[in-house]
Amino acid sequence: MKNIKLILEYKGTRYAGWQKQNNAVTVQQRLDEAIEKIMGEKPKTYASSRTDAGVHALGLCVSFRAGTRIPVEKLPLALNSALPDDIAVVSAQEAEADFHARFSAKGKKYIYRICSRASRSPIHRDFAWHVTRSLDFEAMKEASGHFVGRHDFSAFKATGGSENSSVRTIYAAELIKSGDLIELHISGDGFLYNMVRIIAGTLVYVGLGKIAACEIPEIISSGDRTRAGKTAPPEGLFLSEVYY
């Protein structure tokens, strides 16, 4: 048997996030369908990151066993063929036989974006969260600072997550600019449920003039919740790369 990694890059705007439900389509359910299609096997799969409902990755990190006589360098053409258009195997390798996509993981980057315009934007439409008001852009810069670093983040979970410690560390997180457009690059060695699309809602929150920079440090000293930004869209979130 084989242990196979595979990179998946995919647009999630039609699907129910990455793990199979009984009642919605969703990322894992279809790479398990052409799986089985093209290897004749059903796979026990396992993802880096159980990505939500409207989620997008551009380097989302699956293993699993199989038996398959097709060459590994093969499989993502092979797949490929069997997939939507909005899902596809960027990548294939054998991996060592103790490898696990979740459990190996050391850390991973996000990148969210925000179309800040009065217009709509059909374009980014299904790509960035947009925020009809002007931002102030270095406001959320001098913010974004205060997250690198050790903290309990718990000011930035979402109820319903699952995790023991609300512990995590950031080893970056930057503001990038490109006319309307804003993203913001942060990775990290693991990240809360919804801990980025708070994040991001916080940043919004400063940029408006809501929250200010400086207020950063104790709102996650604070572990309050109520005193963080609204959760942001799921349509700007892009889980960007998963290290090893």
Contents of the next structure:
Protein chains: 2
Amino acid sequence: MKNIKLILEYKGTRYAGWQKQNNAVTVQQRLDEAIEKIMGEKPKTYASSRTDAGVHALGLCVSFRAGTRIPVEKLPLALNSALPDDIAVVSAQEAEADFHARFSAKGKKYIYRICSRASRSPIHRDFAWHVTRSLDFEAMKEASGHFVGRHDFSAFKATGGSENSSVRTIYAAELIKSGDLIELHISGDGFLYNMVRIIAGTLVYVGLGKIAACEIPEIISSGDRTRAGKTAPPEGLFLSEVYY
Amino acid sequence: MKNIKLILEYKGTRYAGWQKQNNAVTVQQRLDEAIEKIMGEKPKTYASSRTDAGVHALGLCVSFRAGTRIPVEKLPLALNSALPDDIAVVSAQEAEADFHARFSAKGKKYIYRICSRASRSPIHRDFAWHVTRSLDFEAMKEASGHFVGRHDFSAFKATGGSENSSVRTIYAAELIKSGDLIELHISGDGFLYNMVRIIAGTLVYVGLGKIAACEIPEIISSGDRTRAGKTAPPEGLFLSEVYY
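So the form predicted alone is up there; where is the form predicted in complex with a further copy of the same chain?
In what comes next, the whole complex appears, and the chain from above leads the way.
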């Protein structure tokens, strides 16, 4: 048996997220079907993260065990021939026997994209949150810096998460502007349920002047979800990279 | 009568290009329908450029005359409500009486995007040319510089163009790399039919080692289309901006 590690890219628009469900099409279902078609065995796949409906991935990591004779380096091409156009295996390698995509993860990087302009954008439509009012980018940039470090992020957690502790360390939170597009690049040792989307929603509240940048530390320490901004929509979110 | 100038953004994937046709859906047809629905009169629209099937636009300029009482600043919202999701009016303004989107244009900027990696990319699929073999970026960058200036671009022109002269001035041709993506930003006083796509195809030939960067000046002066690279596919091309 080989322990196989895959890196997946997908456009999440058409899917009810990563995890298999009974009544909706998910990325895991499509991947499992492709693996079964190519290798002839039903896999038990584990992902680094369970992305929500509509969320994209540039580098989701998946691991599973298989007795296949197909050389691992041939797997991307073989699996991509069996996957729909909006899901692709970017790379495949054989991992150590004890590697597990979820439990071995040491950290993650996410990107959240905001398209800030009056008219909607056909080009960015599926890949960014469209905010029609103008945003104070400098205030948002200042606010993003306050998330870096080790904090209890209870105020930035949706109900329904299964985490034991709400303490996480954010390594970096950078805001980049290019034309109408604002990108948040955020990395840390882990993220609570909807945490990146609530941080993105809070940064937009700062950009709109509803929250002052200097209030962020206080909102974090309050642990009060109602003081943070709204949960930003899924189409702007990309799981960018998983660190092991 | 007002002379109205619109800036259009669209995702060209589903359209047979800008110009109205009998047997295919085009961007002009959808825009004309939206204008008629909002203003109650069939417009005669002129575009700065007739983009081909599958080509995108970030800033196509359109002009037309209309007797509408709708304030021009309300037009983007009104027209966007009548346009499909993959076409949007970004801005509208009243232009001088003699302004014409095509004949008043002084220059244009295009962007051509190449996604260079082994596996296909679900995120960039509709918005970049997927080249599976690795490319020598430095050689491509050197080659791109040779296009700048005033030249006869007969070697970079598809048959079927209606231009009288093949002499054009390229103001700038920059190549930018970010991860797997290579972007060509090229501006000039005008472009021949398929010229940007043939330049992009030639740059990829340079990246693959089929053409040397230093051969570009000779290929330009030869005027021989067969010496340049192949025409790059439409999905990588964006009409970025029109100068007046």
